[in-house]
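In structure tokens, one chain follows: the form predicted alone.
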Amino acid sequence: MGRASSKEDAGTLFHSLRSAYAATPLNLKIIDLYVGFSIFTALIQVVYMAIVGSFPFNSFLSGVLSCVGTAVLAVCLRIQVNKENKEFKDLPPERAFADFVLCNLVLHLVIMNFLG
């Protein structure tokens, strides 16, 4: 009896999340897609390392940290660009995107330095 109600609760939760996400603006959905792609790329690299090996470990580490760092910066961009977030209401989206680009540039310069 408890399983039936938990399945119904899970279905209701999934339906409510899906309907709430349908109201999300397109620019936030694009950022979400970019975050998902970045995390997916990191997972592919981890699977490749598990299958083939991690001989140049610093290269593997650089690739994964690049993907994860980019995803974190994209989440920060999403938080800043979201109109419903009252904390960043005075920050224009252009400034948030410029911060994102500058931080990505610094991140990838550090990663290129780590590669050796």
The other form holds:
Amino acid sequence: MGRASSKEDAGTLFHSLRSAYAATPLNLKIIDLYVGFSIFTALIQVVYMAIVGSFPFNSFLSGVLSCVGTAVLAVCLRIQVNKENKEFKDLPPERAFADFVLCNLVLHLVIMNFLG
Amino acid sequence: MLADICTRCLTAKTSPQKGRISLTFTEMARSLAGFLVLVLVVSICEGASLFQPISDSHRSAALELFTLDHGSFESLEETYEALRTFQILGMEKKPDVTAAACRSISETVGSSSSTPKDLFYALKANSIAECKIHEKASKGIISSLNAAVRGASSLLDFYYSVGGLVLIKDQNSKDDIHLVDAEGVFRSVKAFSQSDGRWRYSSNNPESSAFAAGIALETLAGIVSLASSELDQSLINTLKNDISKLFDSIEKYDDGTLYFNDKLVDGHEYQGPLSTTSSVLRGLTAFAAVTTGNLNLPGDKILGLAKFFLGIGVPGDAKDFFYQIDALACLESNRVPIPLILSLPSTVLSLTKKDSLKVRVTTVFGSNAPPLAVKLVGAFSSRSKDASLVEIQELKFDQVSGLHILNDLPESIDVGSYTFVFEVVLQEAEDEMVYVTGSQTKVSIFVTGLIKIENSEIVILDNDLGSIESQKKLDLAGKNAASLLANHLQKLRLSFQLTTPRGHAFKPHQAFLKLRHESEVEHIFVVGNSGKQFELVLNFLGLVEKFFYLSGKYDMELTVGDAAMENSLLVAIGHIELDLPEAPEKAPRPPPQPVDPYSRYGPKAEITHIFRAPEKRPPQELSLAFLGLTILPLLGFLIGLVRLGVNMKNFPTKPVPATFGVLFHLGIGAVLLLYVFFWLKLDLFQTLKMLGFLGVFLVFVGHGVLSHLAAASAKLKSA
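Same protein, the form predicted together with the partner chain this time rather than the form predicted alone?
First the chain shown before, then all remaining chains and molecules of the complex.
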């Protein structure tokens, strides 16, 4: 009986999450999609490394950290752009976006250097 | 013992109340005996050296040393020395040498600017070369020399001028040359003498030397011969005193040779012992020639001087050669007692070959001695230092060869090193005055012989019982190939007997057995002896560790050797198979054998470089597949964007911000393209440079478009 109820609870939880998520603004959804994409790319690289071995290790790190880094920066952007976040009320979203672009460019310079 | 007596005397003196010193008779006898023993030991210890008379090796050396340099000698002095040496050694006059000498002599004699020194040596050389001198020239010489005598102030001035006059008097039979004031000249020269028998060179120079004494004696002898009337005998007697005082200053080497030497004060003036002694002898002989009566020179001192000159051997320098030969010629000149030298053609005698002891007695130049007998008065070895091993016996004289021979060595002389003592006895009484032989001559003799090696055998014994396991007789004179087997519980015994030709026991310097393993590790054992029997016992049980537990074949080699042994041997006896137990963990390893020295410097083994194996790379298809897989999320992102319904509504419409916007996106694209180039071919510095430019551009346009957008949204919010 407990199991059946937990199953039902899981289903209800999932539906409510889905509907709540539909209410988020578009720009946040775009950022979430971006984060998902980059993490997925990282996962594919890890699977590849698991198959063929870690030579050359620097390239592997470079690739994975690029994805992870850009995901992290996107998360930061999401936090700063989110209107419900009272902490960043005074920060214009264009400014946050400019920071995101700049940090990404620096990250990718380092990544390209380390790629070898 | 002497010290004991001395202290006794001293204490007795300080305490007179004790009464007279009374050493008992026995004490005195004991002290004297001890002193005599000391003297005897010292005399035995004194070097027993051998002096050889002048021989043909000297003659050939003279030919080599006295050579003409560009057709003439360097100076008249050297010309004279060469001529005199050839004359003394009895070598015939070489025409080129004589011609060269005559040339320089006539040159010097003819020139009016020649110094007395040049004239002196020219005339000396002429006395041997016998070149003709013109009448006018000789008259000129005589007058210049006389003037030189009158004006002489130093010893050398007198020497050259007086000497020149003596020489020209001998060569020129016509004129009767005399010294004007002979006694005055004599006294002026005598004024340079000193109380110790030495002479000074001049009145200014306080240094005296024996070399100058020799020169002075020659000069004074010349004055005596040139004097027209008899000189005062007292003057000559004082000279004889001076000579004996000079002989008091004679010095001695350990081997009994005597010489005159001066103190080294000034390097320039110093003449070594050879030239000093030679000069003194020359002066002595010259003086003895002009005086009547005996100089009473001690005979043993003359012999000591002769030995000094002979002890030099063959000098390597022309001047030293001249001094030696000239001095020895003075000793043969009959003015002083003629020394007789005892020499042996060979000091190594072989008992087995029955060599006889041969002794030769000659003058210093090797000419025959008067009738005499040579006696062997004693033979001493290191074992019997005091007692002679032989009784006094006379050696037989062989007329044909001129040698005194002792045909068979006495029975008491076995192999080894001995000191033989000889005594020379002149047979005619009048010869005692003319010749001097010395008291006793000691000579080191070395006797060798074939040593008999007998009863040589090698045996393997069982350790506990001592029973013989295997036995092999060895023939140490011939080839041996003994092949033995042993294990570590057994013993090896090598034995042989050594006997001298006289039948006594003999202990050689070397008696070794060497065992060499196949791996070149060697072990050497000394064979000990008791009397004639030599025996070596190797107990393998105790030697296991010394052999480093190496089992296998060992080559055996025996060495028996000594200087007195004519048949010293180094023979391979054979080999022995040793069975030793296994080495325990902590056993010492045998030392590394020396590497062949030539291989160390030869080419080394070639090194082939092993390159690092390249890492295994995955197959290309797999990599490409995953490249495709990586693109998938990007596609997913784009599709998601489309599904979400993204639009470009917020893109600015006004031209300026629009351009900024376009340029912003283009700038980002350019930066990403730059990164691709960076990965492909650029290096970091180039990239950073480009990035600097692009970055500045991007900041401008970005700022432009974003500020426009921000203004627009702010307006919208406020509105």
